[in-house]
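In structure tokens, the next block holds one chain alone, the form predicted on its own.
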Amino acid sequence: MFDLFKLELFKLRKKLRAWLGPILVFLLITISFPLTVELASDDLKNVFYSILWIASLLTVMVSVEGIFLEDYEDGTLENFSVANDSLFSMVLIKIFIYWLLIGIPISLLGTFFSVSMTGEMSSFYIALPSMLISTYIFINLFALGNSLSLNKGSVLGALITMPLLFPILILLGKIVLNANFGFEISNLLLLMLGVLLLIIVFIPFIISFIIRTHLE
């Protein structure tokens, strides 16, 4: 499983528009808002969060557009669905590098704009742990997609997933309504990260299902 990790990890670094890319995306997102928006101070911070959650799902979506599709193309999925465990190993394990590549990098940055923005250090505790787990729950959503639409175009895979991250969304948000409103968001984290170990359990092994039936 190790040598699995090495050689996904070898394989996404080396296309660097893969994730280095949507990264650009996600910065020229963060950047341009503040520039382009006439908003005084105070507004300007209650809005940035909500530019945080869109930026982080726009870069999100269109980093795993293509997460399945050079390995069907080129068989590789065929020959890791030959073994039971090994197609499921393969797909838990490029999303986690996917997430350690483009969804770690996004929330450091993110959470870096959200300090500046606002200027307290509070913001930290809102962005980072919301981002990181965020972001991974987006990766998987959007590769279930993708794995539904893997030889029909990624069109249909984002329509398929948009309805499953509307949850996530109203949750972002009501984390950054309790912490304006100085309430507790400790319990919103954990709901969020109980959701994620939820995803990460089940929605590799319906992808790999997913994948199967595209390959019988």
The other form holds:
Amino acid sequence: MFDLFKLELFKLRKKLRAWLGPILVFLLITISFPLTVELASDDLKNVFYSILWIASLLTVMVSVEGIFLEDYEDGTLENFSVANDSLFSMVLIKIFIYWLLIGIPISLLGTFFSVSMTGEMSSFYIALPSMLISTYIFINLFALGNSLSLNKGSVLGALITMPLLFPILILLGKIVLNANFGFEISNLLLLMLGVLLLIIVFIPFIISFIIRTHLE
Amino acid sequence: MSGSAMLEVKNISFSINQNRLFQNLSFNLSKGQAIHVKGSNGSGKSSLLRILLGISSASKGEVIWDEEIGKVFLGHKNVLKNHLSVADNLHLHGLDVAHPEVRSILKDLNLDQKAELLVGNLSYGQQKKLALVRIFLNQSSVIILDEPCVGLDDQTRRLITTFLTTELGKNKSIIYTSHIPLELPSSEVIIGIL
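Coords for the form predicted together with its partner chain, given the form predicted on its own:
And the full complex, kicking off with our chain again.
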């Protein structure tokens, strides 16, 4: 399992445009947004989180676009299946590595921007856990969509995934709302963590089944 | 599983969209045996290999492998990353370009000076040769090749024949499809794939 982790990390690390490109897009959105709107700083504080969630959603969507496509087209997945290696482990590790190389950096960047934008340290406790958890969920869901539309283009995959993302976006909105009114947000974060714990196991399992069907 | 058979194929049939490719095909594969799957284009040779490998399912019949058997397969896809170098691609398959055995095979295939080149910049034939390195250095008991000679020069084809003959001598088993005949000892032809 650790060897597989090392190989998958090597593969993604060597493919700069797959992870660095999306991070730069995220950076561009978060930097350019305050420059392009004329809002009083209080208003900016309120809408900034929405921009953060949408930016992270789009960044993940772009980065996960080809998560399985290359391996499918060059025969890696087929070879994996022949060698009787576990497709489930491979999918699980692949998703984790995408989170490691894309999810964590954009969560840290997003947290940095939210603290500097609001000027309040409390933003750190809202943005960091929310983004760490939500990006992992987004990667899982987009990976599911892309596995469904493996040889039919990524647009279809994104469309299939969109409805599944709405509850998470609503939860993220609720977290900001609760924080603004001074209410507890840990219960909502725990709810999101619970969703993630379910997704972490079930989505890779479903994806590995879908990939096997594609290989047939 | 009967006798020394590593693989038993029992009355398998396969159809795609109601187009029957083959039916009631039966054969065994023993240790040290080579089987040449012959047939015209579109007769279902690749499909048969995919069924044997468990990637696809037969419409009817059974494929029984000795459970302990390791298999290595080279099909139409080379399992290579175009954006990575030759050395990096070998690394992905657990091979170190600096290892004497790997270097020797790369030299035989005239790829020893290309370790740092991107695979996407190699010709089709060179990519195929690189894909063969993985097969040549694999320790699996069964080697399955789908048209291994396509796009290769005479020298490389001879190298494949020599390699496969050596592997047969080591009691390994081979199943291959090829329109270009390989001079392999004891190769058996499956007739009846229409």
